[in-house]
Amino acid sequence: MEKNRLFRRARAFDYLENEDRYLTADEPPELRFGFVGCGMMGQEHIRNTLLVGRASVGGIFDPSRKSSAHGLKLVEKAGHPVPAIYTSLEEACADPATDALIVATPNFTHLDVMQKVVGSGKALLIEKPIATTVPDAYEVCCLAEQHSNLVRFGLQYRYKAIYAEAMSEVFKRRSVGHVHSVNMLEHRFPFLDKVGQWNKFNAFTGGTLVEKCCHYFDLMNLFAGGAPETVFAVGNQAVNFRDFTYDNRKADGIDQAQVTIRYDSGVIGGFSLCMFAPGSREDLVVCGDTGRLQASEQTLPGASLENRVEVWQGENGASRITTPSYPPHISNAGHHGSTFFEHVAFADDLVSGKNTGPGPAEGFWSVVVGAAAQQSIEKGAAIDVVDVLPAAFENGLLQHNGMEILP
């Protein structure tokens, strides 16, 4: 506690020489990261790398000069040594000075990038979703199995304060007993601008329910404690980007949906999406045979984040309401602090040699649910998940880890 990051960040102590610093002294980084992709998420990863302080930014690669320049500016502004600017992905893979690569490129590039970075021997953190189609996701997983080092996938919502607390309640305290249903909701603003506006088109995203919602399907899979068997969904493009075209292509991503999932564990799941809400709201409701948990996160534009976790136990124990949160300098670093703690876990794994996940199985099943839901909307029928799996799929290779992958 005595050497926390808040002291180190305080500019009031800038007058001190290094030999006079103790509480405000920087700890030397143990690791060195290379960054592939420096758009919005790549920059968020750079910010959190610098904030966690256990790794330095060794190099940056992005074909967009403006994105690279912004990534470089973040490092320079923090007063850290200027990183290398790689001219190619191959150069980033070959840099002997980096321990890991953080990949935050557009979704549709993930398989191509994985095919090149898998031979680097470096630890990998790959952003979600791991690919835009189930066959590609399966191939990414096969490559990850062959890789000689740690591979983690960016399902960082597991580290959000409300969901981390919900996991403790459900899995450690057993507050709801045996889980029977899991429901989630995301109501939020539309997709933001990206380089090339790729996130507006199903061809590049795999569909909104893959691109945006794999985070939530990962959490639902986790709380359900099983693999998805059947998926039924309805949805459409109701409001957003109906008149938007880019490079002679008309936007076709859906902006609302309702999804129902049946799991092999007997759990029933439901998910609600709205992407034209004037604010942001997330909900998780887990019902078991002895209690109910509801976790929520909401904010209106310009307002502070409001977190709340309710546990109802009735005659089975003490009910309670809590407001889990992280310090503002962590919460404001991206995705309400979840990216920060994702980086803490990544650094812990690199130092310990363990792989605590999320790994290939979790990344794969989160894409499977989203892809099945997209297919259900297109066909107007329930989808058996087995029909979505690639012909080469071997169930033994990608076991669903359930509660074993808790952070």
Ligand SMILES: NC(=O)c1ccc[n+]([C@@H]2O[C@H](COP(=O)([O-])OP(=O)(O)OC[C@H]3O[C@@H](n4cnc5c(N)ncnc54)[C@H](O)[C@@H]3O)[C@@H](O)[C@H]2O)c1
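Numbering follows the first chain given and starts at 1. Keep in mind it's a predicted model, so treat the numbers as computed, not measured. Superpose the two forms; the largest set of C-alphas matching within 1.5 Å is the rigid core. Compared with the form predicted together with this ligand:
- Core-superposed comparison between the two forms: the CA of D387 stays below a 2 Å shift.
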Given for the second form:
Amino acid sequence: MEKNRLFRRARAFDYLENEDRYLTADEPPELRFGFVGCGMMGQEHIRNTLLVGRASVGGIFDPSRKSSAHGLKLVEKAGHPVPAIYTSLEEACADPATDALIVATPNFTHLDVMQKVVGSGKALLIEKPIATTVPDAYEVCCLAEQHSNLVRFGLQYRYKAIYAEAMSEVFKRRSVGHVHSVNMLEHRFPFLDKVGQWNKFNAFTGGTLVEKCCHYFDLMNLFAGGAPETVFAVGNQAVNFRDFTYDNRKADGIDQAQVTIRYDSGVIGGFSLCMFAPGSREDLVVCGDTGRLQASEQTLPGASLENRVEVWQGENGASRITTPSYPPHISNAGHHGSTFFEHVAFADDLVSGKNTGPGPAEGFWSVVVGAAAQQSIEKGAAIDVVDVLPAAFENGLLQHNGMEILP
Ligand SMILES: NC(=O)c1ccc[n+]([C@@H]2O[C@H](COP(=O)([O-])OP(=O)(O)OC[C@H]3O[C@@H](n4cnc5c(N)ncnc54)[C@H](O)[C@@H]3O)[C@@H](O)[C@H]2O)c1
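Swap state to the form predicted together with this ligand from the form predicted on its own:
First the chain shown before, then all remaining chains and molecules of the complex.
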């Protein structure tokens, strides 16, 4: 058995002298990360950085003292060296001790932060959505293209156990044959509280279908194997935050939607969103000419996570039901383990020089579908994707890849 992280973390071996440790020997982190934005997601990134153990926390920048204090506490509690507390983004960028910056600031700040961090030359892991509008997303991609180091965007749902398995089934095992339709569903609890409540307002999020659903549109784009051509959506603010105001602004994020997408690969896609469900449930259904795959993940209130992948092959092969999962300490570290594996891949790529994505192309096209869907709801009409692309758009820059992270 190889040395691995699982043994290293086990407290049961604390009685051993260091010279008697092999499987459980500590290995010093080879990388150092700076953190920009240390709210809910920044803290999840710190937790996972420490859990993976490949990088140390070099510094934190967040204008909210409470957020940075919570990030600091996570590092101290884990017994790691106290990180620097930067007083500006410029200071975070200039720290020669860090290899990468992990950016987890609100959506509407991403372009501005990107404009500043590209000069740092450091590797970047920037949260989704890459920006709140298509032109801004394109600008982020152009900046990423010029950047001298790795740029990764936070579409880490690709690493959820059910979707990693679904990718393997569809692309490696070819379990459903040629894909013709992709459907997804997200039914969940309302948006949570945030610093400044930015997530209740379209001007700060890009709209719910950009903010939250870019994860699902990224997966749909991936399974559809093409670029979105036409998007039609209906949706409204049916239940949540209808009486909510903050800084004299009225919450305007939609909480339910149905989205239909036609891809240039011939694949048709459908997405259902409900954000007032008393629990959380995700489904992916991929239908091909020789089989059907359904991947689902649900947490009923008070119950633990249930994962399931069904493959129906009829007379084409063995049908099966599996329950893909990660060990609980990984699954509980955030977003059902996907953030942990996002960090493993990021560290692997930094060390190996590979770039396994998701990068600018995936980030861009996921925003394009979300923004086109928001526009479709406003206009009450189908949107041709070419009409939302910026005038300067060059397709060559943003070709789909995204297959490289297949497990
Ligand atoms: N990948 C995922 O699954 C996932 C999940 C949740 C949130 N997110 C994304 O992460 C980002 C942060 O979301 P959150 O839930 O942590 O929000 P949050 O409000 O909890 O935290 C945001 C933090 O950023 C800080 N901040 C604001 N402007 C800043 C700036 N210019 N520089 C440095 N810090 C700044 C705020 O003070 C706050 O502490 C958003 O883009 C969100 O969409 C991603």
